[in-house]
Ligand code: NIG
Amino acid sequence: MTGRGGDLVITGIGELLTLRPRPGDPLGIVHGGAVVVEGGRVVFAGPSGAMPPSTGDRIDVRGALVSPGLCEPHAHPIFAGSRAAEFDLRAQGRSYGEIQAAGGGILATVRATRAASDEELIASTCGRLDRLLAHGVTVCEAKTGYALDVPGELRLLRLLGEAARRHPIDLSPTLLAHVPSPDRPREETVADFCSRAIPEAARLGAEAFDVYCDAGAFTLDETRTMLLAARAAGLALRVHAEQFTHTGAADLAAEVGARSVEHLEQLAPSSIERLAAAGTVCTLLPGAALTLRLPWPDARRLLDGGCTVALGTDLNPGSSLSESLPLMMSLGCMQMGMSCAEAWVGVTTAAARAVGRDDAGRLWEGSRGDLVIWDAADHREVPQHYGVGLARTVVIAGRVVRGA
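Coordinates for the sequence above, one chain, the form predicted alone:
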């Protein structure tokens, strides 16, 4: 969003999650708190008795939980078509090869996306952003990836820009090299990304470049070539790594200074120290592990090894069709060894770091005035009460954009 934000005063807060960590309290919890936003920025977040005078609009939340706006660090929101039949086939035990033979898989989405009009793609993307917003998301990383050729990927990037202009969620666009195009030799696809797509994406406002490195996608050498080209173009780096097979892509991500590395179901224990030392955010995607019946990413081991762990939905049509970050928090707690506080960090400050929004995912002086009022009194209720929408009111830059 651009322009000056709103002025708002939130009072009557039961639990306020500032995400300003203190010893023994990573969430910076204030009981009986208040938040003051002026010009779209937080000027106060603390005990209500210390609140300064303000003329902003007032909301008394009557003991509710208030948190920063959630940050979605890994999403594929722009695509067309449905793969519901594929979901049913998978539920019946069909293999990915059988599904592809029946016309499913990523190429089904590519065909539908290429055939959709610009307006259809913008409208469906904004619909998904509406559902993310309904679950408390105020910042969202948004990948291309369902065209596979350079003109198509640049088209999707331009359409993400238009969706960002129409929607209140702050989008961070990422150019994704998803899988090699079936229409031409793979070495030409890699060369086209390096010489054409990456430089043009940087001019179009892409903030990051991502490569899917795995069996059936790009090799480790191809991934390195494209990441180095993107780094030279000034883009932040991301890597889809170690999802189905161990490729060494996580070590490569640490080596080249990637901002984030995603998935990590097949991560080698030896990679943890490298990722921690590099400061690369480990973005875990429990929705994909659940859908595809993969091993759960080992959040506990990553956290104990000193890594920063974020949680994302992996919103996409084939392997994680969900816009619910709170559900990913639930799975992180129930299946991946995370505490409730660690799950909250995973969708706020850690996710904001993965997206390059250091002023998001927190509520203290100078941070953006994005917050969520929850139908809950205790922060642990949000991951505990899984599969429901508890976000009552969503505020972006001091303005109520959903709820009352």
Second form
Amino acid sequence: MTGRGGDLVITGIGELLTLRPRPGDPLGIVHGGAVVVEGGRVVFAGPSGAMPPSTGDRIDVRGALVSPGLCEPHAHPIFAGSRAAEFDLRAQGRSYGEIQAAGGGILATVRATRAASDEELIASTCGRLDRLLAHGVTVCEAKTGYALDVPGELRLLRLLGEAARRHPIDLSPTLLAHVPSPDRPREETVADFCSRAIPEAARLGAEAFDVYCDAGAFTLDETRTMLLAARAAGLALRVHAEQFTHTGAADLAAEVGARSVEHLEQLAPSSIERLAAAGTVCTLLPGAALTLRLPWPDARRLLDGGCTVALGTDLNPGSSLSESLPLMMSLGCMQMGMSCAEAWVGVTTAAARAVGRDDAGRLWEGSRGDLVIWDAADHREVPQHYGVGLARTVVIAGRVVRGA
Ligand code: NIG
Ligand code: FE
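If the one shown is the form predicted alone, what is the structure of the form predicted in complex with ligand NIG?
Entire complex below, previous chain first.
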């Protein structure tokens, strides 16, 4: 949703995470802080004693933690149908690949999504955005991908645009080439994406293009062809890479200057330097590793190698049905070698970079007035206290959109 933002004054902040890094303090923490938002933008974020006079509505948070709004860098929020039965089959030992090969998995969601009405898809997408918001998300990347054919993918892109008009979360739409359509030769799908879907998606407001490169999805050559077409159309590039099998897609992502590369469970150590040098954000998706019992992506090694690491939910009906970024922070800390500060960076500034929103995921003069007031006093409690919602109040552009 757009329009001039509100005026708001937040006082009594116990810990304020500005995300303006200082030596020894990557989160730029201010103890005893205040934030002033005017016209939807931060005009002050710092110690209470230095707060300028302001006329906005006041909220005294009585010692609570305040952070920037969280940025979700990787979500598939538009789909219909349920795969709960597959979840149960996997719980009893069947594999994700086996279910997909039998016509289930992504293809089951494609059938349900193609059959759903526009209104159903918009309403269910907005429901998921509500749950993301409830967990503190104010900016969300949103992929198409459950139609497969060009008219269907463009329809999903239009419907994402409609959901964005109805919902306060700032959506960043991505056209996704998910798996080759089973209805036609795969070369035709690739050619259609290059000549029709990508240029039209750019006209419809897509900000990025993403390919799922893996066994059972697109090959490395097909991925390269489509990424180059998307780059020529001016879209930012993302790649679902090295999730189930090592394909070389992460190196390709670095080579073509992708903005982000996703998953990386099967990453070759030699790719780390390339991703760091290319400045490609490594978006790790612990929910998919948890659900599918994949090896945990090695956040520690990527961070030590100089990469920027973001954390996403991978919200989707099959491999990660969760709208909780704080849960992903917990998994990052508990299983992937991240410190609490690194997990916070992963859902704020690093994720904002992956989504292409430089004024989000931080709280200082000129940033967007998106913030979360937490039912916690210490930022480390958010990843520590896992599986519950501690986001108490969510503010977007200086307006309270959830909680009080
Ligand atoms: O990001 N890896 C590919 N695609 C999705 C899963 C989609 C599904 O199972 O519906 C992912 O994990
Ligand atoms: Fe994904």
